[in-house]
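Only one chain comes next, encoded as structure tokens, the form predicted on its own.
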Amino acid sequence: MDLLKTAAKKGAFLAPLAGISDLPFRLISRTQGCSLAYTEMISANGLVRETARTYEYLKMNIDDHPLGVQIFGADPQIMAEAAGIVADKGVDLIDINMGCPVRKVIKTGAGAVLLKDPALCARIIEAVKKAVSIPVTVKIRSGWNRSSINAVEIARIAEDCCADAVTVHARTADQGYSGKANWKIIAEVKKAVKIPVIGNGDIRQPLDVVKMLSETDCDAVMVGRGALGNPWIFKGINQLFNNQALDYLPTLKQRMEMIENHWKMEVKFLGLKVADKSFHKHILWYTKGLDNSHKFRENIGKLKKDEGLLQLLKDYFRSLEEA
């Protein structure tokens, strides 16, 4: 698949993070090196439906690709649906979720619970695949749990129904963020199928992507938690990439210039509504591990207005700089 070796060349895919991976954070993370981004999950029901909340989550722009759109859902005709609908808005492929371990996506039969009904999940490949015409890919987990791990059979079903790639973060459903992922399953995955494969899971610094590929021969690599506070890391990544010195870490002026034009943009695109609720756990990501900084948490926790954040964290950085 072209566009998936394309970007795999030129560094990291950001993952879909749901209630994370928004227009704002897709381009920051592009601005970094991100080669190529996918949105959150978004509901297969709520696209058909016409729910006007879950349309937000296509917001994009022109900057915004190459692009997958990320949906979920259980049954194949809404999901085919659904795909024809995003496939409509321009975007570049799509991406079905079978992992998603989260209790409100499970009980409606959608996310890493298909891994238990490997003949559903071909239905919903098959049917998503006659949908459209752009590329369709499937985010999947190692298995249901330790006793279940059957990648390799999902994987297996995927390259039958067609699917142009398939990602495996190397965790199981039960496991949930916990835990160290199992890249062994990966290595597995890949050695099964000659679609491409995405490895997932543990990227936390540049140096995870070399030994990923080393160990698991995956085409390309995720990351997801990661990114967050840190877009850098595709910076890093690019560099390694380019058999560049690794230098991507920024001084404090370009941490504190990230954050303020992170906000302009939840601003920008999502609205100062949006943005005042949604922005405080990006501040909380951005700060950590910086001196001081269970203090300036504290204070920021107790801020309403956008005004006073900015504020604070001029007055926090200012602090940092003159220690």
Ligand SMILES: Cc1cc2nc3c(=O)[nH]c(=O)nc-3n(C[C@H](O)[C@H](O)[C@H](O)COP(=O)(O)O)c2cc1C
Given for the second form:
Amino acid sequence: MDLLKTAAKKGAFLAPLAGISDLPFRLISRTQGCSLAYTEMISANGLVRETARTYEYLKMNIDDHPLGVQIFGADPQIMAEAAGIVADKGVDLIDINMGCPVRKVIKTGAGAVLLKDPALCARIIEAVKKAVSIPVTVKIRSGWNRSSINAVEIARIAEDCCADAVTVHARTADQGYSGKANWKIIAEVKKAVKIPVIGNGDIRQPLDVVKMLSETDCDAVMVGRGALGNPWIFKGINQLFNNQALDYLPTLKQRMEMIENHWKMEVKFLGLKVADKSFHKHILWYTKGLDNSHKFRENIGKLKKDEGLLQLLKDYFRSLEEA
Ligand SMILES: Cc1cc2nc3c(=O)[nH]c(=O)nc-3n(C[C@H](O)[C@H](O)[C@H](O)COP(=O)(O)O)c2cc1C
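One more: the block was the form predicted on its own; return the form predicted in complex with the ligand.
Time for the whole complex; same chain goes first.
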């Protein structure tokens, strides 16, 4: 799959992140060298029923490529129909969510609970593959829990059903997002299939990528939480890929400019109302670990809306520069 191989050589992928990997965040990540980005999981049912809110998650633009759109659902026919709708929007690939552990999702039979039903996984992947001509990737976990690790089995099924790649988030579903990712599972999957394997879990700094690639031999790496408030991680990864010295951490000025730019994009692409609600968390991530950030965080916590937020932010950064 040329698209994936080319992207894998260029840099790391941005993970699907609900409430986070929207158009502005994907564009920001791309400016720093992210070579392929995924939307957050989008309900196949919502797409087929044409729920307006669901379509909001499909916001993309010409600079937002290569783009993977992740869909979730439990019914092969609905998943196939949803994949067709998404493919018609001109996206680059479809990703099937088989790893979400959130109750709201698994109680519908979708997400990680599918790992318990390999036959249904096969039917879903087959149906989606049949419905579209663009590549289809599948994102799985190590297994449902410690006593049912079956990533290799599901990856083999994905390969048999002609999926173009498999992403392994090396945690079990019942781990949620805590505990350490067990990269050995990624290595096992890589040995078991010929399709590209994308490794995911616990890439927190650029050097982790080197470690993951050497320990697992995976074909590409995907970054999730390591990119929160830290899109520069993609820049560092690119530097390593190009045998350059690591020099990716931003100055205070660059950090402030990134935050302002991100805010402007949120307003431009999502509208002020949505930006007002959603940007707060990004500010907390961008300022995590900076001097006196607890005081600043306390102050922004007191704001009713994000009104005055940028001013507070500028004052805070000025105080950091003057210190
Ligand atoms: C807030 C949040 C939202 C997420 N949303 C999705 C999602 O929509 N689809 C998905 O497949 N995984 C989702 N994930 C999982 C990530 O894609 C990734 O697999 C996981 O965070 C492990 O990678 P990391 O250790 O680099 O964060 C989410 C994770 C977090 C923390």
